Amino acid sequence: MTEDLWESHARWWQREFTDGVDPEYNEQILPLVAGLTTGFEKILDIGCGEGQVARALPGNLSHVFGIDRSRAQVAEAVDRSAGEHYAQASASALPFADETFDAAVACLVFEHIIEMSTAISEVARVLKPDGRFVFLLNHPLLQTPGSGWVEEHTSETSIQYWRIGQYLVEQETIEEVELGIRIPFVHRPLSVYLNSLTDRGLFLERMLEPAPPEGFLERNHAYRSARHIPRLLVLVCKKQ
């Protein structure tokens, strides 16, 4: 069901996120993988898409790996591909052997998988030792399923706050991000991701919480109250 999901709306994808489209990723997202993953030179793009973070990492391009379940984006990223190469697989089964690479990255995939455990203890064998993995996630804390800017008033005041759902509260969802869209997530607290990366030796070096591009606040005048509010969380993590 899940797989199927992804596979009905790449194109949606595609058309929306992807070459040069989404500010999100070119003002942000893009330049911060790139930087994140300097000096790197074997790279792991984990659930690539069509493989505009990949095309967008630093150095020798045909060192870049891209693996992603769906045969539509893998067919688009071949299409589309800069050096890089690619192949069909899933997260909690890599098709590489221990100690491959010398990064790798997750780019807003891994709230979209449900063994994440599995995923995690995957990207632990395929690092070598000292490797860095950039992980990246739509914020669990501050994009909870539930969560949202709220306005209240009454005849005297007017009330803004950012209203956090149902945090600790691990669950699966199916969401209609636009119409006859329906992508599915799952949301887990930030403890259960650093929890699960520190067991298999993936250690926290840095963590980033960057405010909402321009771009993004210039496209979606709600949201420019809220643009104290991060919706991106960046973890930087070394194997031992």
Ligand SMILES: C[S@@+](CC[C@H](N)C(=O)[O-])C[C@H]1O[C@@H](n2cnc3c(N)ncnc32)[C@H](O)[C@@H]1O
Contents of the next structure:
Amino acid sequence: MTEDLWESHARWWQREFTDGVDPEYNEQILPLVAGLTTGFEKILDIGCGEGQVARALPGNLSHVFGIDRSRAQVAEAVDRSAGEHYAQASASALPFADETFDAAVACLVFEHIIEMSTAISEVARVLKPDGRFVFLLNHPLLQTPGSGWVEEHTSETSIQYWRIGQYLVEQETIEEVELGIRIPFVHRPLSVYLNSLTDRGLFLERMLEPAPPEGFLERNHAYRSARHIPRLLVLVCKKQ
Ligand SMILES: C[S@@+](CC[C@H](N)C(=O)[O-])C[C@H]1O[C@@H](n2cnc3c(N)ncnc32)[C@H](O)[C@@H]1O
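Can you return the structure of this protein in the form predicted in complex with the ligand rather than the form predicted alone?
After this comes the whole thing, all chains and molecules, with the earlier chain placed first.
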């Protein structure tokens, strides 16, 4: 089900979020990932989509590989390639030998993967010792389904706060992100991700929670009141 929906909506993703049209990618995600992978030579982009993260990686792009489960995403990545290599594959069965890569990146992918722990095992398997995993997620704590900005006004008081949904409940949802576009999401508490990483020898080196960038707030005025609530979580892990 998950894979079918990404296959049918690949064009929507490419149109709405890639090729320079999305400020969160342009102003925040792509520069962050480029900085965090500087100095690593052979890099794997897991769930690469049409390749915008892979293309933004520093160094020699012929050492960059991307995989995605969607045929339509991989076809577009190949068309847009600036030298990187792509293959259609699942994150839970990476088509690479053990200890192939110096670094791996997964950008906004694991919240769509049901077999999360198998996919994390695969990341650990294909990384070389001391390899880096740059793991970007929709912030699992603050963006739990059902979260959002609330304003309550009575004649005496005015209260504003960020509501958090049912954080501890692991759940698969299909969200209609715009009319006719239904995308599957899996919510997991942050501890589930962190314990899964450490159980497989991927230890946290650094955690980033950047504020939403200005370009995003300009387009989403309703989020301005919540500008101190991050949307993105970045975990930088080292394989030991
Ligand atoms: C939100 S898009 C992100 C694409 C890309 N990482 C980027 O940041 O531009 C999520 C991608 O994950 C891919 N995906 C979902 N489940 C996957 C899986 N099990 N294995 C590999 N890719 C998967 C989808 O096909 C889709 O291209």
